[in-house]
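The form predicted on its own is given below as one chain in structure tokens.
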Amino acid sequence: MATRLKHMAGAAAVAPLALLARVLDPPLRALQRVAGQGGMITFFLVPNMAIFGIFVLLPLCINFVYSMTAGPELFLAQRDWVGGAQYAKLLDCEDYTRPATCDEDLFWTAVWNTARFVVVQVTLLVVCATVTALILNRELRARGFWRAVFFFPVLLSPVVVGLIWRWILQRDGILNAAMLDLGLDPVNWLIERGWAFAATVGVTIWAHLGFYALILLAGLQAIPRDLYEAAEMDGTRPARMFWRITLPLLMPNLLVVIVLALIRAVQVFDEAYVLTGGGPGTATLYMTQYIYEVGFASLLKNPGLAAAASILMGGVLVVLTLVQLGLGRRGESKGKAR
């Protein structure tokens, strides 16, 4: 009886879809006879490409046009055309390693802060995600529970993550209260420059670790167990199995993780802005916050300068992604040649 009820419920659920398919089948068959297989491919791609063009390509083109204009006005018709003056202002520097010598010193402060953040955060994130995936891939008690625990922070809003950790790390927060109970001196986690930078790195790793660990875990589970069994029979040590079997076969997933982590790290904003607001001073002022403040939050708004900074940041991201993909393909070609 229960099986019959299940079948009836399933049939009722798919009935509207089946009816829609029967209605659309005759016109689609007629269109295929006229347009052919290639025409049908175009027919199904056009809606997706239209959405992509409207919501991605068009805003990108508008942003590029904005970067060629100046003034605080929002509408393009009211803005003055200045050509590449905004880019020249951003790139006008005596010494790029010393932001104080640059015309737009806050831009280069944000650039170097972001570069340091990307190097530290992406390195630690990839290492932690790999170790986490290796542990979760083992035979553990309540393995499903632990996988859910590590993935749970990914489901939280970045703003919520920032608020939770600001509550924990502030001067009179939970962490300092626990340290006082243990007889330790409290630390100004969000006020001292070094600790504030470390806090933004640690919080973003905590927030996104589960997502990247899940990608690597999928790669680990795709590796045939026969390879490990054969290596064990040959007396291969676990460390050698990791370097000779696990890491090479995990490299495609690892490349995806590095590219995604790099893009997200360059665009860091939500957690850092809620956690420190860019402070203390400009210690945690990153590129996206600089673009936001110059374009929207500052009293002297300059959407053109913010647009130019975003175009430069996007160009750097494209170059870094292409370099990583090129290195990944080169490594795969070398592996196949061997």
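The term rigid core refers to the maximal set of C-alpha atoms that superpose within 1.5 Å between the two forms. If you're wondering where the values come from, they're calculated on a predicted model, not measured in any experiment. Residue numbers count along the first chain shown, from 1. What changes on going to the form predicted together with the partner chain:
- Core-superposed comparison between these two forms: the Cα of Tyr292 travels less than 2 Å.
- Comparing the forms between these two forms on their rigid core, the Cα displacement of Gly281 stays under 2 Å.
- Superposition on the rigid core between these two forms places the CA atom of Phe43 2 Å or more away from its counterpart.
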Contents of the next structure:
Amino acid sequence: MATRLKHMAGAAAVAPLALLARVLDPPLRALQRVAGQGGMITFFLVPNMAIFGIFVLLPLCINFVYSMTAGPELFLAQRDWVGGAQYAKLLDCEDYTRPATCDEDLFWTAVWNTARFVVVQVTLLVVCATVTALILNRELRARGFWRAVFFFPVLLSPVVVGLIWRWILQRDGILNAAMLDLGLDPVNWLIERGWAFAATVGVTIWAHLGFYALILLAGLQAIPRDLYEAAEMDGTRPARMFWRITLPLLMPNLLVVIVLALIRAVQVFDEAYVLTGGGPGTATLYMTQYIYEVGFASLLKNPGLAAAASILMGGVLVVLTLVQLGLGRRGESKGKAR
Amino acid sequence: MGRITLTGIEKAFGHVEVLKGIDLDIGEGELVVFVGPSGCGKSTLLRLIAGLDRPTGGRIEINGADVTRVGAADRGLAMVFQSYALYPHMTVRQNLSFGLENIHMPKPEIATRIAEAARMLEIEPLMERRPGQLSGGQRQRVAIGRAIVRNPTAFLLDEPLSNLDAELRVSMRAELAALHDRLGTTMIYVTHDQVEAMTLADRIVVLRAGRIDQVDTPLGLYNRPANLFVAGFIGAPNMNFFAARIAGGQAVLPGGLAVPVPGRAAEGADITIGIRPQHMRLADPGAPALEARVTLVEALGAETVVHATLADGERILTVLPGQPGLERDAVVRLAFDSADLHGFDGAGQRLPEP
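Coords for the form predicted together with the partner chain, given the form predicted on its own:
Starting with the chain above, the whole complex follows.
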């Protein structure tokens, strides 16, 4: 009786889909008779390919053409063709480590800020995510709750993250109010160069930590428990167990996390922009913000220069993505060998 | 030395009692096999001895020293896991040396021990491979090797052959027996395979629902099972059981056949008579016998397994030697020696000797 009820409930649930399938069946069959089986494949792929083409591939190509033009005008027809001049301008530098000696000094400021951000943020993020995953993998009380707590910031929009932390860190923000209450001197978190940089690093780590911790947690849970028991029988101390068993077996996940974190760190923009606006001065001006401001937000708009900068940054991202794909393949073939 | 004594061992997971007072003394160099159905607590008991879990009650002694609260690493035991639990990212050599490096053993001694174990287990050509590149049998050897190099007080083996195919299982079983003879180290072996238990064990411990039902030599268990459970569990195919009543000093079976009582039982008592399928034969004409109708004949060549039903519908299984040429629905008359009968009282316990 119960199974019959279940069966009926299931049938009722899929009824609309079944109806849709029945309605769509005759025209699709007719189409297949005309187009053949190969044609059907094209028919199903075209919508997605069209969307990808119009919104990704085409802009990418237009962007490349823009990078070969100059002037403030928006329409390509009105713009002057300058060839590689924008790239030459970006790369014209006496000493790349000193942005002041470069023709486009802001670009190099942004490059070095981003490089510093990537190194510090990715290192801290990976360490924090690993520690978090290790803790969440233990038999904690209310483990599900803690996992949700660490994952929650991932669900927030980056602008919301930026705003929340600005309210906390700004001069008359919650943190300074709390410090005053405790009799401490308030700190200009978002106005002093060092603290502002640290804030962008800390806030982006807080926002993304849960995602990476989740990937690492999945890796930790895939390590069979009896390996640890065998190691325990072998008299392995906890630290050695971590370095010799956990870490090597977590390495595939760790590599994915590092490369993904690198890609996202190079693209850092929204949280940092809402939090500090690139300031104080240019202390937290990162690449994406530079491109956005040069292309759209500054008084002297220069879409050509912004396009050239974005192509250079795209090159870095392509390299990182290829590394990630390579690692993914290696992981797959290793999995097959096992 | 490798004497292990368990006294009143109890283990509960929350409200579930898994082990309910285990007392056992395992002698030096003995190979003891824990058998029992799934969930009887045999693996749990092994883990308690290993030190991977802590008992909720009772005492574990190794060579007279109380190790109940001592960590797994400090008990001097080595374990072979059902899944082998080899470190997948290390070579065979590294797998073998890992535990020895943990105790900071000098490198030359590690090399000597590994070479010796590798020679003994014939895994020398595999030393630089990783576990993923080994077959099941080779992994099994490496897992045993990892235990051997530690030179333990006792080996604990948790269903070590269950992941191997049938043919390999037979040869590995023989190798394990030879290894035990050569090393002379105490071994505790958990299995649900009674053939493994019967062929390897010096003594078998039959566990049921967290208690020990019987501890005896393999043939002791086979010939003198302490209760109905052990009688049914040991021996394949399972022992046949018939309800019987004591009348006139004899046990009366279904169909009215009266046989001598295998043990002491009161007049009028209801008992259970057990007889192994291998202990029955086709009766001579006119001799007293159980009459049964054949329902299935499984001819195995050297022997024939005959399924049949008695007049009262009771099912009976016999293993007859050779190829007796029986057909389905044939009526057979089955005889047996009264010395091969087992008697159990109403509580399922073996009847006391007369």
